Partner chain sequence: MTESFQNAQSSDRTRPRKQIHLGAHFPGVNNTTVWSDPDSGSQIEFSSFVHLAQTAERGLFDFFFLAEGLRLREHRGRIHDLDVVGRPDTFTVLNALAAVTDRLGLAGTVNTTFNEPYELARQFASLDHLSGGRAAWNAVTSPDAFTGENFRRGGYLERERRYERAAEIIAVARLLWDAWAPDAVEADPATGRFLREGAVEAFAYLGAQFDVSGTFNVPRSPQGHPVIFQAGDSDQGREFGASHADVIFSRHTEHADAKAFYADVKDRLGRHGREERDLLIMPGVSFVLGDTEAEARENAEEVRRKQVGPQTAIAFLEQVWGQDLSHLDPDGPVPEFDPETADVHITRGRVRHQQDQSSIAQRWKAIADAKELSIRELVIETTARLQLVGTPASVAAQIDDYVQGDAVDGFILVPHLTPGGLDRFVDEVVPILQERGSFRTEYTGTTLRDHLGLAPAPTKRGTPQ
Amino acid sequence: MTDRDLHLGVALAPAGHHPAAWRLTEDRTRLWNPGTYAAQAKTAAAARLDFIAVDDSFAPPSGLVRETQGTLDAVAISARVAPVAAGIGLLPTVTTTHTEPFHTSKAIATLDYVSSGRAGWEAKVSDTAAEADHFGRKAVAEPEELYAEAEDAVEVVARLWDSWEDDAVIRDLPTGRYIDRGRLHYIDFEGPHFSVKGPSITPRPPQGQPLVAVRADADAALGLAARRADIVRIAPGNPDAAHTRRAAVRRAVADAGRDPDRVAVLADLVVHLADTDAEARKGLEGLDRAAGRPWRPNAALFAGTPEALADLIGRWHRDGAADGFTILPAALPSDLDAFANRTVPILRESAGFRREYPGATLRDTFGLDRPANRYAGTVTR
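Can you show the single chain from that sequence in the form predicted alone?
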């Protein structure tokens, strides 16, 4: 048996992660109604899941979709659901390739404030010509270059968060000073991709440093994950692949001089649930027919009962294949409801999954201390 905490997050979507899931609802307005995301977030928070992930991308819709579904802004969606989903972490995707880190730092710091310390972000790269064409500023680069740029972006964001000391806002009535300028710092970052002077225009976030997530399926992403990530997402197809990838991530983290036990490696798991295995498989086959061909997600796919899913999750976790999972419901809200209301209660009994949040912040949920400010005590020019 393992004594590692089991971490469980869920990736939200308008209708589900299967490309034909939108066909299950006759109310098309529900797909872009803010109440849709809010309802999913409430369900996830009531189950005491670690976080809700909201994916984002600059890539145009493609693949099995017969109608353009469109993409909403992940940070904005996270801010919308923060007040109605108490306790749960918020993990929007931010693409670093065509986004200024100054804007990212401000957006995630703001999310941390509106959620009272529950924000994180997943750093993602854009690696297609179609995405580059949306902006027209530069051509698509090789993966190594994209991840080097992403690492610089994560570093700039972290420095900007620290550019305000925690007690920089003094609100001194006798002198009329709102800010102590001596507690604001230039970051003076100079690199091949960015040149940022700072300081930020937003006070240091409540967590000090909101958590950073990185998807590390590609070897090119491993360095970024090892040096910068608090959460590493992988998408193995089976337990053996999960073991291998988790071990590679942990070795890379150790080689980077960090403690592997302070970095959670979470496996993506696509789920479609029903009262019997046969019903779940039939439902998935129906979605595939609606899509026009079988769907093969870039992650393990489970179709079965909520009880069997609890057994699978417990087994992978006990065997050290993953520190937890990011659940991708094939169809929403049904798969999330079944997971939250039937799978999670079993995992509380069999795998020790939490009944309440351990603290108020996402760092608390992952057992991470609030970091000291790197600039505190230094002299401002």
The other form holds:
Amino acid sequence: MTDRDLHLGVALAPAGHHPAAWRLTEDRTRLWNPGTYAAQAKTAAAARLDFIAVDDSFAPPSGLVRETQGTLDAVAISARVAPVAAGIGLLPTVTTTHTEPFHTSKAIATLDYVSSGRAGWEAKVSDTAAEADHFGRKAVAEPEELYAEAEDAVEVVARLWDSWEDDAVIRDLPTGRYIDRGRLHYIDFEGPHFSVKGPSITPRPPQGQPLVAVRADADAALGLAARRADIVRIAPGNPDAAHTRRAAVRRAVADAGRDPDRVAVLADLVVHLADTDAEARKGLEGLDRAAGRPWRPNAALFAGTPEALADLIGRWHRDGAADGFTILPAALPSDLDAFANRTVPILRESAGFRREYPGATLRDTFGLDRPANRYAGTVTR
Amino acid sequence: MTESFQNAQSSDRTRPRKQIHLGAHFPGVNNTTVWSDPDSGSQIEFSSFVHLAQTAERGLFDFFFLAEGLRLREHRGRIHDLDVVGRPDTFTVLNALAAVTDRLGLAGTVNTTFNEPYELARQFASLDHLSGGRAAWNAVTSPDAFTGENFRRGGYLERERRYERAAEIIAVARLLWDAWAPDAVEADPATGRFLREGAVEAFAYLGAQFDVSGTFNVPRSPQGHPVIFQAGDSDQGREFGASHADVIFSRHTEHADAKAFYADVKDRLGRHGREERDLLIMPGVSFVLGDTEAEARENAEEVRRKQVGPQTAIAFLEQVWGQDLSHLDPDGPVPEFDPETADVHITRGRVRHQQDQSSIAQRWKAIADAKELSIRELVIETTARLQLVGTPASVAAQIDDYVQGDAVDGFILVPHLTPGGLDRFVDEVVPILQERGSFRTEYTGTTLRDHLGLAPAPTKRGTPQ
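Show the form predicted together with the partner chain, please, the one above being the form predicted alone.
So here's everything in the complex, that chain up top.
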């Protein structure tokens, strides 16, 4: 990563990230068909993008009847596309506030198995009362507490991944032992929000440690990102803001005793593409009219040609505003198709974007080694 | 099983042949699964799951089934190391299998104690969407504090409250699955509306176990409600199955016993306003095939010896005697002394039968004396679960007779080997079941409800046509 390879992911959504994007899709009453996500994932994999990100939350639908509503579980979507979209990383969001870290750990480990080493997860907090009411177990907490809990969850998930050493299954006929129990480890985590004994029920995943992504727009999230993230997502409005935020993230990573060059800071970028700038802008205006309100996404919004987008991406990357981008297509599949088929080929020429995946795993894609097991050589009680 | 097969003639020869339902159980984390065989493959690599699921679909099975256990078993205070161990996350594997199969139902155990209903309802609705209507949930209750050490709620559930929680979690899940009207998504450019006004209802549930409210965020899934499996066996468990479940994963396999269980549970349905066809009884059963009956019996004995190796035999004995017996010779005699302490459970994290240990020990000693068995031979004998053993033709006949004789509606087959343990059954037994007119020759529907002959799930507004 020290040579600052360009990283590009795409955030999937059933119809697109614009709330009225359903108007442009063909199969609009069947947006949750598996084929919808599989087609998007295949397009992204064919373009050799780093990953697909699938956002998630337990938040209720907005109730705005003109806008796309309904979300499926992000790990489920990622698992459903894993066998049909080869090579690409899978980065579902999993929230940490109301979920069980034990379940999260085995879910992502299993995603790593079904994808042969292409899994990661984005840890996100649930910060609304509506989500808390869906669970009815605790009140909504302050951001500092939510992120402290998230950090504990990330720690537990990571320990559970290591709770089996790679060679724990021995199938030793003379002694009748299937496993060497000395290579399985209790994690004995105790914290204010939960205690988890371990070991995992799932053996160590192919990557050892699947990647961890954290969104670090909020200052409360910066510590978690600095200490735990392999991928940091930011949503700056312009290159200057990106530059500033990336620098802050890198400083925080260094302060946490980690190498900033081993953490990719990726900017969200909403895109709507057309053959001319005017046409792209007109398209967005049409979607806004359909939604009955102007859409102000919480990230930089690009409406223009695929060629101009390549120019912008190359510039931000070159200038150190970001190590790459998570593309949020306003309309799917059209904006992803245009990005994959027209923008990406230009970036191969202009910004050295990859032609093939460097290896089989998502860690390979990000230039990260397979980590040693923290418990290797330690004695199981 | 041969004897009971003789008695298993259908009582009513005029009615149409019942159709057999079949499930394929991924080999479990216990000593039924033979790992010492050269053909035993990975218990965790995705390719093993794909192989079994695609084999089951080739055999036109109703569903693939995956069990779950949320803490590794321990024996004498240490992780049990003699059996296959290590399993995936249920939802994640089933969703991935949806990508490599088209019609096969995808059933998995998910615990009712260590999950919350909003999240769980969402996960099953998602699986149902992403599989085109093939999801099933085996709702298993668990009261134990041992497993609870891996979870937030820690602690545990008092034994008598576990069905309360299971009933409530299913009730909340059904409330959520019904929250979106079937026609909620209008997506009509003419009106500009994606959602029909008022088509997504808020929910509120207050019970002894849950106090939850809000709005569900997943549209109604293809099956409306995923198929619900249940495995409880106590009176409370049977009542729970009769009122809540679509399929009972039963343990009753001996013919007369199975028939009694079948009659008992089906009798209960009327009290809950349900009909016979609304609930299927499917015991789990293993099988061993051979070219001749004699060869099949030999194969079965070989499998049993692999399932109960010398160390496993001692471990079983320790479980009953409640103490360290590692000094004993597995090929030697059963100990004369009594279990040291009554009801010491030295194995944790597995299903236990509610029987006191000293009486089991007495019974075991009596059997060993009568038949002059070594420790290992005794354990092979006493821990045997019913298997379908025979030639493909005789195994097909046994299955068919159980079904036509109203002892079961079908079987969940548990192969001994991962991943190829079902291959021969599909290649050689299924065609015979088809020739007998008792098993489908093609899938006629797309959803698991279709395969099982279950009515569509009712909506809030009544039963869909």
